[in-house]
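Given as structure tokens, the chain that follows is alone and in the form predicted on its own.
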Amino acid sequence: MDIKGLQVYATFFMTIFLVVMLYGYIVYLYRSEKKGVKDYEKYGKIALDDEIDSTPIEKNPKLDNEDKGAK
């Protein structure tokens, strides 16, 4: 077997390790969603109120205990 054989062997088997991962993310972003660990649709609001003074989509946790540790 030459390199270009194994060059094509490679792509083929590249390309449908990629499409599996890829399956396999949108299933974990699905099942994230229907179990309320996150919701994905607000950040998709995002690119739509993109304003200096618009609210933030999640509260950080780490700023939350800087506060608290200031006061």
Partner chain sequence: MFHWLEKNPFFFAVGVFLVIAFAGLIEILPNFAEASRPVVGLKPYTVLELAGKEVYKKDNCIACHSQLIRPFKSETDRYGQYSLSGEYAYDRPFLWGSKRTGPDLHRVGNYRSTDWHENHMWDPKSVVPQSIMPAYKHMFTNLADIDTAYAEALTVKKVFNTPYDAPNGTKLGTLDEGRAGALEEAKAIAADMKNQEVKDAVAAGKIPEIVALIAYLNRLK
The other form holds:
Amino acid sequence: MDIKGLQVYATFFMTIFLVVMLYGYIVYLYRSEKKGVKDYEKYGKIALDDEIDSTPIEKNPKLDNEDKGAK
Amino acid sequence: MFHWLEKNPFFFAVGVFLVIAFAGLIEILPNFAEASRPVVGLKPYTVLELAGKEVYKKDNCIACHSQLIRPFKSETDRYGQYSLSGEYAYDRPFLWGSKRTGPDLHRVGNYRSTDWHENHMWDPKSVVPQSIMPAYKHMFTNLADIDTAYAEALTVKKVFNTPYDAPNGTKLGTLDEGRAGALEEAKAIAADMKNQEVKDAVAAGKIPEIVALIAYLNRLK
Amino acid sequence: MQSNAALEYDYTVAKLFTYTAILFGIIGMTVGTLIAAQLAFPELNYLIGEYGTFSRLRPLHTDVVIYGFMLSGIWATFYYVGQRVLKVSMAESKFLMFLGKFHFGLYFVGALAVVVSLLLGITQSKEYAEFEWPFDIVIVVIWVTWGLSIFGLIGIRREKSLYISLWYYIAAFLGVAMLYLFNNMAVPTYFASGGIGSILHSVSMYSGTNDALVQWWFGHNAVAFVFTVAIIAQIYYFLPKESGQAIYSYKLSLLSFWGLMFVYLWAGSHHLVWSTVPDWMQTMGTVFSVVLILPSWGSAINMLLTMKGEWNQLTENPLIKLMVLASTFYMLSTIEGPIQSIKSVNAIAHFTDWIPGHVHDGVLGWVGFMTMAALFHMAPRMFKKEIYSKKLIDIQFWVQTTGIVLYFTSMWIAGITQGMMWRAVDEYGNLMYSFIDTVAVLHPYYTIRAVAGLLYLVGFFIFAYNMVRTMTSAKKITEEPANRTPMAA
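I've shown you the form predicted on its own. Could you give me the structure of the form predicted together with its partner chain?
And the full complex, kicking off with our chain again.
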């Protein structure tokens, strides 16, 4: 197959793949919220409650033992 | 899986990169070989023309002039044959521009002459009374950078195999030959000009920017 | 987790970038107004000899505004927002502090060098990528430093999940890095030829049509990643924070993000419709440009819905007013762009003043207003003083809004007029107008546009004055405001 054919197939399948992924993502987002596994909307609060001493929405476990994990 | 991505900044970044890089890979790379093939009979720029192209770049003519004739009757009537990909094979960079505050210049060499350009660059209003183009009088005194133009020609010859010194092609030769060739070409152009300072300069072996620029513009056909 | 009461966010670097945003905003917009006036009154081309012509100054205007004003704004907000949404202070890491200051220092020096080089005409003549190779290297170092800052800050974060704004900052960083590198691939002629000619000169690795493709893949996207992606990063933080309302739908913001990432890069070839690039690429550019409406409007609608039930704030708080107008202009320009990329429209619009018109309703309305609103929001928190004058913000808002409306309406008319005149034929099929007829007819519109530019510039000076007075002589505040930015009447 020449390069042009490859181009066409690559475009086609990659587009399909990404579209499936995107729709999968939509389904995943709404289902996980419905089932109560995960509440995405709570992340919106990260912007509102952003003092340095306010409690994180989700703590970074790497920092559990000591303050800095410089990486 | 999605949530994992959201919490792992490194893999998240990789994901973003893949998604945005994809379009470039597909769109651009495969076309490369084909689009860079020159049309039959296309010769590389001479040293003087390259120096003129540098003047065109330096004063940023692309801010107002395109070099791309689109395949419409209204454009081919106005500017001539529509542009072909292979005509740009030796244009590094391309100079299509994105705005036509002034007219297209891709084939300006077909219908404008040395003395027209001379008058126009000195005072555009003297040729086109309603023109809003600025005068470029400094081009009549600033000297063109012939050595850099030669260096560019040598570079594209070595690195990109641009066919200099091929039979019936553009001659490049050594630096001294390149300088001499440019001066000879400049003399032919200066002969058609009336500005005495420019004529004197060329006679003294110096090449003002305007001479190089006109060589380049005359070559656009 | 932490009981360290003394720990505070450190805004040193954010402040530095705030100063340059104001400085480069003034320079870039002044030059812009001047070159707009030059088109109406060509005598203005000769103010500073060979360095003052329209053609020399045009890249100076675009680059100073994009890479001076907008990037400064983006970095000022990043060094502010980044700390806050990760709940970590730059004061906690000496290394990050150094990196931030180094980032600023190199940027400032680099920006000044670039200004001088453009005035001298040292350029690759590729739009928005004019800088020759030594400057490019400096720019790459600056960019990598920013990347290290982003990921360094993320590395020591307390908040595990990355807020959506950070996603956009990361994307802006990656996108521009990739595009800039590929577009600026060039061979320095001095070294390749064994020491002949100017050391600054280089020759592009790509030629002709290929170069055009790479350039507009870059031109559309790099600038768009700065104009769009990094500005969305700002509004997703500042609008919720200023209004006290969480984003209307966080899920929608995530979806729009991935949609935008996937679609955006395909749209670049719409700059090359009717050119010599292959047909299928032109079509691809058009199709994806139209699809691009979805994620763009997804973000914009999300922002407007965030204000649901709180529209009274629009009249009470001028910063909300600035940001809501910014999202509205974002919607306008993201519907206008796809329209222009449709082949038949493009045939008329391309090469005309409609294109600068389109760019400017995006940058003046969306980028400019958002950046200024962000800086106004940050100022009281960084300098611990209230905004010097609310009234001045209101005046600025109306002066600049008038300017924007005059700008894009005059350029719409100018562009379509010229596009139609170029193709007008008489009953025998001959062209009706010589080129110069189509230039002369634009004079009134160019004059209006120059006035529009002047109004926006005056508004920017009001902004700058307000900011400087805020820093120097406004009333001190003791406690950091939770949401609404405090201002003196």
